[in-house]
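One chain comes next, on its own, written as structure tokens: the form predicted on its own.
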Amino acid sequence: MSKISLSSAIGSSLTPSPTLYINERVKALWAAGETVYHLGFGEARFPVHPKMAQALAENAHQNSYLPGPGIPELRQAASSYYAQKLGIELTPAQVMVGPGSKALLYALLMVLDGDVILPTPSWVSYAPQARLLHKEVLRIPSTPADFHRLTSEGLARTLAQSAQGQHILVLNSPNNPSGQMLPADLLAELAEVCRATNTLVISDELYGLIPHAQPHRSMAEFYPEGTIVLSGLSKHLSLGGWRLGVALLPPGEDGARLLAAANKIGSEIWSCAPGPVQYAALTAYSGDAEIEAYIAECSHLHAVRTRYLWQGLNELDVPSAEPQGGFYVYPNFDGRRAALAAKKVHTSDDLARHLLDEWQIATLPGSVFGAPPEELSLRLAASYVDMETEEKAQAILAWKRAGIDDETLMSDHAPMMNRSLIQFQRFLQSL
């Protein structure tokens, strides 16, 4: 009989993060010698920029505890950087630094009152974090028919179901899992609804520096007094493992109160973000021309690879929204429901399991992003395949820098991506 009792906060429904789980599962299969087409994990895989590596090495001696919200130099640099990138007014006093945006999100949800309102689909950790804090989660319904389009009317209807005086809307643009970006006119409409309903917005804009064609627009531009922006280094600079996140808080007294409250949580849980990483991040937020050029180069390659996957699925008559930022595609297979049912595939979980077990394609089911289980949607990530190792990632960059055009890069130097599309074709033909 076990001598250890677990807290009820864990609950029987809480599981490890699906994104981390699929990555560990695929790596175990690779270690066993099996071929797997890894479309399941969204990690930016490009090499660390040499200047960032040098900055980290030069600050390895930074071994002291640092101010909870971040060193003043970094808060200053980040405020200037994001003010320019997002087109908003920002001061260092509005910046809080933490060990990844995920930790900052949890601290913010902990200190804010209100039900959590989530679009459908939305990133896998929003709802579990809210439930760990015993917050009610209300989802804005959507359908594959219009590519899960978010509307201000849908938001208003969902807010009407909340009995709380204050609400917390968590937005994500560019979106994980769909790759869609919220346009300026919709952001303006959402801002008006939020103002009228005492709704705060946590705007996860971690992929905002990886646009494909149109520029990213921030919710803070339209609703500065009620928006908290989350960002960090993980996506546009491929530094997920460095764990450096940034929260940009509203101006004035409200923002100051929020930072003070969130810092209380941080001081008890993580003390401060890692010292060497904070000092290295000064280089990331310096506006260095070489680093900015590298961000643009990597963003272009993310766009090329993601859109290639999207177009390949379109040619197989598998519908999905056109990705506009980041590196995700969110296809739907409802049109094959009858044929899939004959193979005992009735849910997105069944579909993801079938593709991995029978076709060696790793994906994530739409259910973990809040979609109804019977909706046959999957999230595919274009960021890992063909860049499974550091050497392969270096090779992608080298070919591009050698002058190879985008079409040739994908047709001749993306073997696993192309084989995964062939596997999808064979899977569909088997139905």
Ligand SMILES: Cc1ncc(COP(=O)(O)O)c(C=O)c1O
Contents of the next structure:
Amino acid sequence: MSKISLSSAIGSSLTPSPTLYINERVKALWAAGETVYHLGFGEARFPVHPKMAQALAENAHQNSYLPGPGIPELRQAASSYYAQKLGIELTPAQVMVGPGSKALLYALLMVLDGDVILPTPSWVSYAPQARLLHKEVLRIPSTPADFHRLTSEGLARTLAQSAQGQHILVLNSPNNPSGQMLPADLLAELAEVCRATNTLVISDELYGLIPHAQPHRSMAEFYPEGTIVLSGLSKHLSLGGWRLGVALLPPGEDGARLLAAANKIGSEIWSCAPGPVQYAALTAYSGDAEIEAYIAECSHLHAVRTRYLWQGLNELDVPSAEPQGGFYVYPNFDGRRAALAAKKVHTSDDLARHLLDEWQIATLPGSVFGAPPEELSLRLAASYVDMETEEKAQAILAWKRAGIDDETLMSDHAPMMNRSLIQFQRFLQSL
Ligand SMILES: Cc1ncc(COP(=O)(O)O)c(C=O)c1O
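Having seen the form predicted on its own, could you give me the form predicted together with the ligand?
Entire complex below, previous chain first.
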């Protein structure tokens, strides 16, 4: 019998992050020589921009512990950068730097009082983080019939069921898993509800620099006094493993108190974001024309690839909302429920398992995004297939730079994406 006793918070209510689990399972299948169409892993895969790689190399000697909220010059650079990108007013004092937005989110949830309100679906780590902190989680229900549209009425109804006092609403636009962006009129309505109900917003805008057609709008534009924006380098610069996130806090006394409290957590857990990465991030936030052009180039390719996947599924009569930002689509298979039941597929977990086991398609089930288990929704990521290696990602950029049009890029240079759509077609024909 084991002598090690684990805390109850780590017990049955938490499983390892499902995104990492799927990735590990896919790796095991690959190691066994199997083909897998990996639509499960939402990692941005474009190469590290040469200027970023150079900035990191030049700062490899930065081996000191740094100030908890970030080096002053990075807080300054990030505040100017996001003020311009998001169309909001910001000062360096409002910027907190940390080892990824995920760690910053955890510190913020730890220091903020109140129930956590989550739209459905929402990113996989919000609810587990809240549960680790023994916080109540209330979900705003949604339906695939209108592509899970969030409304201010839905928010108000859920808030009415929450305990008295402050509430924490976590928004995410562009959205993981749905690819949707919250439009200006809805942000304005949500801000009004939040103001009237003592609701703070943590606005996860990590994909904000990967818009497809319409510009990204920040909740901080509509509710500056009550919004904390999360961002970082992970997605638009494909630097997830560098671990550099930022939180943009409200102005004035409230923001200062929040920063001091979150910094207490940071100082006891991670001390500071990695030194060389902080110095390299100065280049990312400098507004350098080449880096900005690279962000635009990668965003365009994410949009083309994501829209191709969405369009391909639409042609197979699998509906999902038209993606607007980031690199995800969130199709729903409720229309095939009876045929799927004959194959013992009753939940989104069953469906994801069936697709991986029988059709070599890796996805994530809607259940891990908070969807009811029997809703047959899946999250597909367009960011990984055909970019499994650095060489393949470089090749996509090279074809684009050689002047290939988007249509040819997808028809001739996206073999795994095209084969995964054929697998989907075969799967649907098998029903
Ligand atoms: C919606 C969303 N928020 C936050 C994160 C965490 O990002 P990071 O900690 O790299 O900033 C991710 C990563 O996949 C994400 O998809």
